[in-house]
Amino acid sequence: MALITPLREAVSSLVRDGDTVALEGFTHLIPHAAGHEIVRQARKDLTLVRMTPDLVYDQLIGMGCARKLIFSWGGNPGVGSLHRFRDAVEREWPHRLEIEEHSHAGMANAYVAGASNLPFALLRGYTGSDLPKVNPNIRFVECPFTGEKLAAIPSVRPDVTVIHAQKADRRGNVLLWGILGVQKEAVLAAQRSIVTVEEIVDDLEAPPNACVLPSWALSAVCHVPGGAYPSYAQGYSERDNRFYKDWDPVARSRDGFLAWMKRHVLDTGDFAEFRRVLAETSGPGTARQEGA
C-alpha cells in the first residue's frame, strides 16, 4: 500500500546506491523534483533507465549518480545534445558511463514484459539497424510456430520507478492523464515506486477508461505541486520552453554546470525552494555566466 510521505523521506527509504532506477515521463509529467532529490541525497552507482532521457538525466549523470544508462534516444528536445551525457560517454567525466541503447519500440516492449513478470520481450524490430552490432542484449530467436525471426531483449524490471502524476486520493490511489508513455508499465514492472503528484484530493473523480494506479501497486505518494517542471502536467502547468533552451549553454561547461547545480539543487532544501531560487536568478543562463 502506498504511504503518503514527503519526497525527501520517500527517496531516502526507497532509492538505494546501486539500484536500477527508472524516472519515466513522456513529453510531460517528467519527474524532475524526484531527480533533484536523488542528487541531493548523493545516490551513486545507479543504473538509470528511460525511453527518452533528457534534462533530468543530464543532471543525474553530470552529478555522478549513474553507472549505466539503458535508453532509447537521448537529447534536449528541440534544442540539441545532452552535454553532460556526452561528456560522460566521450570523456568519462565525471566518470565512465556504460550505455545500453535500444529503439523506442524495444524499450516499450521491455517495460511491458517486466510488468508481466516475463524475463524478456519479443518484437518485430531492429531489422536493418546497427544497434544489434553494439548492444549484445539485442538477440534474435526463431518463432517455434511460424519460423519467423524475432528480436528478443531483456525485460526492464527496475528496483525503483519514479513518475509524476496529476492527482492522488488520501488512500494513495493515483490518477494520470494526457500523454502517458510507459508510466503505468514502468510502475508495474518495479519492485518499489514513488509517485509525485500535483494535488491530493478526497475523491479522484476518475472518468471511465481513466488510467488509475491502485494504492496497492505503489510504495510512496508525495505531494509536490509543479514537480514536473520544466516539463508540464496537462491540466496544471505549461512547458517552460525557455528553460530547455537556456540549459544548453549551462550544460556545455563543467564548471558552469556544477555551479548551477550547487546553487539551484544542492543548496536548496526541496523543489519549492529550487523554484524560488530559479525565479530569483532569472533561469538557467545565470549560472553559465557565473561558472563558465
Given for the second form:
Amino acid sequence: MALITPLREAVSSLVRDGDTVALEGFTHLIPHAAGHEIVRQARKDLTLVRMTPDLVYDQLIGMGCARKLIFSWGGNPGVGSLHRFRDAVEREWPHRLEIEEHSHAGMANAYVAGASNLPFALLRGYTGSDLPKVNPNIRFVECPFTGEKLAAIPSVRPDVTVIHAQKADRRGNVLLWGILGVQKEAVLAAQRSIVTVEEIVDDLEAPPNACVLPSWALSAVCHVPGGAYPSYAQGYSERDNRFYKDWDPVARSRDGFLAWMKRHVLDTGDFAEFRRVLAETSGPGTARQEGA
Amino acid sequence: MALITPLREAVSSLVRDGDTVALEGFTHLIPHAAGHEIVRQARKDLTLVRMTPDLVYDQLIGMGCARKLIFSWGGNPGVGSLHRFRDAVEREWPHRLEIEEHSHAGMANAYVAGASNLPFALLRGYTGSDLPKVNPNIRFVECPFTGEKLAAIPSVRPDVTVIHAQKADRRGNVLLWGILGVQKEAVLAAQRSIVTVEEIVDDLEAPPNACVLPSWALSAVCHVPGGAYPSYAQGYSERDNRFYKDWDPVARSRDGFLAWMKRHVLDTGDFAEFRRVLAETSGPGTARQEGA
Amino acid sequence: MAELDFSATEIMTVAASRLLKNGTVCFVGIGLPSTAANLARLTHAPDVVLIYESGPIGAKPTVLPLSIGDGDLALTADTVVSTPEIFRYWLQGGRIDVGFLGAAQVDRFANINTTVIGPYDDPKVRLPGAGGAPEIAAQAKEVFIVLKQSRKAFVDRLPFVTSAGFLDGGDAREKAGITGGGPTAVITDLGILTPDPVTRELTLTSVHPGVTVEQVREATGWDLKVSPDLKTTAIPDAEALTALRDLQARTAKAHGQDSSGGEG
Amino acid sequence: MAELDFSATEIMTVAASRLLKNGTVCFVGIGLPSTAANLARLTHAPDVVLIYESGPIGAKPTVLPLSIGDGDLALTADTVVSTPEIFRYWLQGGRIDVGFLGAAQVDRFANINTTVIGPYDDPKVRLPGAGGAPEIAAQAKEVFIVLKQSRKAFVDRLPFVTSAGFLDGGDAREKAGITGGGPTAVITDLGILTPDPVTRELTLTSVHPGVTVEQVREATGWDLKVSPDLKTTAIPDAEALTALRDLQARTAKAHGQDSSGGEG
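Moving on from the form predicted alone, please list the structure of the form predicted together with its partner chain.
Let us now look at the entire complex, which starts with that chain.
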C-alpha cells in the first residue's frame, strides 16, 4: 500500500546512495520535482536509468549525484546538447560518468523484461550498429526453434523508480493518461517507487482499461502540483518550451550551472519555492543572465 | 485499410482451408457469428488456436473443420466439459484432432511474441509440469547473462485472427473495452484479420489510451450486432448463461449435435437468422429437447 | 448471532475464505476459489485485492462470476488490463501473494492434475487442461487449493502433473528452480491438509466438525498422515454463513443458476 | 498559383515530403522528418499515418511538435499506446512502411551516426545517441533520411555506426539479417541521393534548382557518384510552400520559437 507522504520524506526514505534509480517520463510527465529533491538531499553514486536523459538528468549529473548512466538518447529536446552530460562524458566533470548505451527499442524492452521479472529482454535489434561493440551488455541468443539470432540485453530492475502522474485517489491508486512512455513498466520493474501527482481526488474516474497503478504496487504517492515543470501534465499544464531553451546557456558553464542550482534548488525548500524563485529571477529573456 | 464488408464475404475471402485461425475473446466478445460462418462455408483442415476453446470451438471441431487445436483450457465455462472436443480427443470423431497444449501464460506470451514479430516467446513457465513432456514445442533456453533456464515456445502467428468488438468508425478503426483478453495481440500476430462489431459509428469517442485497432492494421470489419452471442459485448448485451448450460445436452450426442447445427447454423443464412430460429426453437427449457 | 446449520461445502468455503488475510493480493481461479475469495472480501478481508486472469485487477463483484470474464468483474475493478499483462507484469512479476486454485486431482505432495485421466495420448477422460494454474502454482508467494475430497480426487500418483506442488517432496520444488512458496493449504469438504515442513507431504491438520479421521482417510488415495496436533475446524460463524448464502442467492438470481464455474 | 521564392531548407522539406505517399504508415523522427511528414499530411497525403515513438498512432498535430511527446500528438492521435508497444508491436511487428529519420552524419552507404565524433571512449563531441533510429533503420520497409549536406555530415567513414544503412554496400545489409529494405533516399538542402541498386552506394540523382553538381560534391566527404540520369528537383509548388509556411507560423506562435526538435 502506498503511503501518501511529502516528497521530501519519500526521497529521504526510499532513495539511497548507490541505488539504481529511474526517473521516467517521455517528454510528458517528467518528474522534475523529484529530481530536485534528490539533488537537495545530495544523493551520491547513483546509477541513473532513463531512455531520454534530458534536463532532469543534466541537473543530477552536473551536481555529482551519478556514477553511471544507462540511456538511449541524451539531449535537450528541441534545443540541442545537454552540456552537463557532455561535460561529464567528454571531460569527467564533476567526476567520471560511466555510460551504458542502448537504443530506445532496447531500453523499452529492458523495462518490459524487468516488469515481467525476466533476467533479460529479447528483441530484434542492434543489427549492423556499433553499439554491441561498445556495450558488453548487448549479446545475442539463438531461437531454439528457428535458429534465428536475436539481441538480448539485461532487464532494467531499478531499486527505485520515480514518475509523475495526473491523479491519485486517497488510497494511493494512481491514474495517468496521454503519452505514457515506459512509466508503468519502469514502476513495475522497480523494487520501490515514488509517484508525484497533480492532484489527489476522492474518485479517479478512470475510463475503462486506463493506465492505473494500484496503490499496493507503489511505495509512496506525493502531492506535487506542477511537479513535472518544465515538462507538462496533460489536462493540467503546458510544456514550458522557453525553459528548455533558457536551460542551454545556464548549463553551458560550470559556474553558471552551479550558481543556478544553488539559487533555484539547493537554497529552496521545495518545488513550490523553486517555482516562486524562478518566477522572480526569470522574467522574459532573463534566464540567460541568471545562468551567466 | 480494412474493408467494411458483410461477414460472409470476409470469411469467404480471408479464411482458407488449411489456415491457422485464431478466434479470440476471453469469455467476453467471443466471435460466435464468425465461427458459424466458418462452419457454413465448411472450411477444412484448420489449425485452430485459442486460449480457451469453448462452445465456438466445440462447434467447429464437431463439424470437422479442425485438423489441430492449440490451446490452454478447453471447457464449457461454468458448466463442464466440451463434449465435441472430448469426443474428438478421446474417440477421434469426426476425425482425429491433433492437440498442442500450453498454459495460459504460455499462450498469452506466444501471442505477444507473434505480435512482436519474434520467433519465440520467453517466459518463466512450465517448471515441474508434465506439459513439456507431451509438447515438444515447449523448450528451454539459458539467459546469456545469468545462466537461468527459461521456457521458450514458438510464437503464435495465425494466418487469420477473428475477434468481436464494440465499435468501428466508418473508416474501419475499431474500439473495444472491458475484458480485452489477448485480442489485440491475436490481431497483430496474424497475417489477416476480421473484426465483427456491434455498431458502426461516425466517431469512436475513444477515451485516452483506449484499445483502438487502426483500420490499416485490419483486413475486414463486419457489422454484426450481437455477433458475440451467447458471449456478451460490454455496454451492449449480457452473457446468456442459459445457452451455455443448454449447450451441454445438445453437444452430448453426435446426432443431437449434428441436428442442432443443421437447424441453427447450416440451414440459416446468417447470424440474425440463427438468432430468430433459436428464439423459436428454445423457449425456456426447450434446448434439451431440441438437442435430443 | 446464533449458530446456524451448515453443509460440507459451506464449511469448506468458509474455511478456505478464512485463510485469506485482509490486504492480500490474490490471483483467483473461477468456481470454489472465487466463491471463497469473494466471501473473504465481503467479511473479514474487505481490502483483499482480487485479480482474475481475464484482466480485472481489484475486482469487487456484487455477484459471483460464472465465467472468468464476467462483465461485473470489469465494471467493479480498479482497472482492467490485457491477459498477457496479467501473466507477465502481475503474476510473473512476483506481485501475487496468494494463488487460489481448484483442481480435479491432487497427490500427496499437492501436485495438481487438470489435464487427463489415463494416458495423455489415449485419455480415459480429457479434462479442460492447464489454464493459468501452472504459473500461478509456481509464481504466487503461496497457494491455496480447494476441492472436494474423494479417492478419485486425492490419488497416490497423478496420471499427469499439470501444475507443480512439491513434486517428489522435500526440497524438490526449490531444486527445480520454482520461486513461489507453493501450496500451504488444501481445503476440502472434510478438513484441511497442510504440507509437512520437511517432507512436504500433505498432512491432515484439521477436520471439520462431525467428520472423523477415518472418513478423511477413506476419502484419500494414499496412506494419509495425520498431525499429532490435529485440530477441529472452527464452525462457520453466522456472519460468514449469512454472507455466503446472500452472495449465492444474489448470484442465482442474477445468473439464473448456481455458481459453479470454469475458465474461458 | 504563382511561383514563390524558397529557401534551401524549404526545398529540402518539400522534396522530402513529396516522397511520402498517401496512406503510408510512417514512423516519424522529430525535427526535419516531422516537418516533412506533417507537410505531406497537410498537402498531398491526407491519409498518411504518423507514428511517434512516444506512443501516438495516427497523430494529426495542428502545429509541429517541439518534442517527441508533445500533448498535441496525443490529443490528435487515433490512439496513444505505450512506448514499449510502439517498438514491439508496431515497429518490430513489421507494420511501418517508412521510417523517416534525421542524422548527424551519414556515409556513402547511408549508414547513420548520431552517437559520437571521435573515439567512443574519448569523444571529441558526444552526440545524443541512438534513440529509436537503429531499429527504425532496420525494420521499416524503407527509410528516408533528411539532413543538411556538408563535408562534416557526409563523411567517408563514420566514427561510429549508430544505425545501419547498407553497411559495407552490396548485399551486406541482407547478409547481416536485417529485414527492412533500408534507405531509399537521402534528402538534403542541395539535392537527393539514392542508393545504387547494386553497390548501394549513395548516388546524386537530383539536384535542387540553382545548385551545381560541383557544389554537392564539395559538400560531400567522399568522391560522390552522380547519376548519368541526373534530374533537377521540381521546385516546390506554391500550395506546398504556403502550407509549410503556415505550419511554421502556427508552430512559432504556439511554441514561441522555431521548430527545431529532438527526442526526449
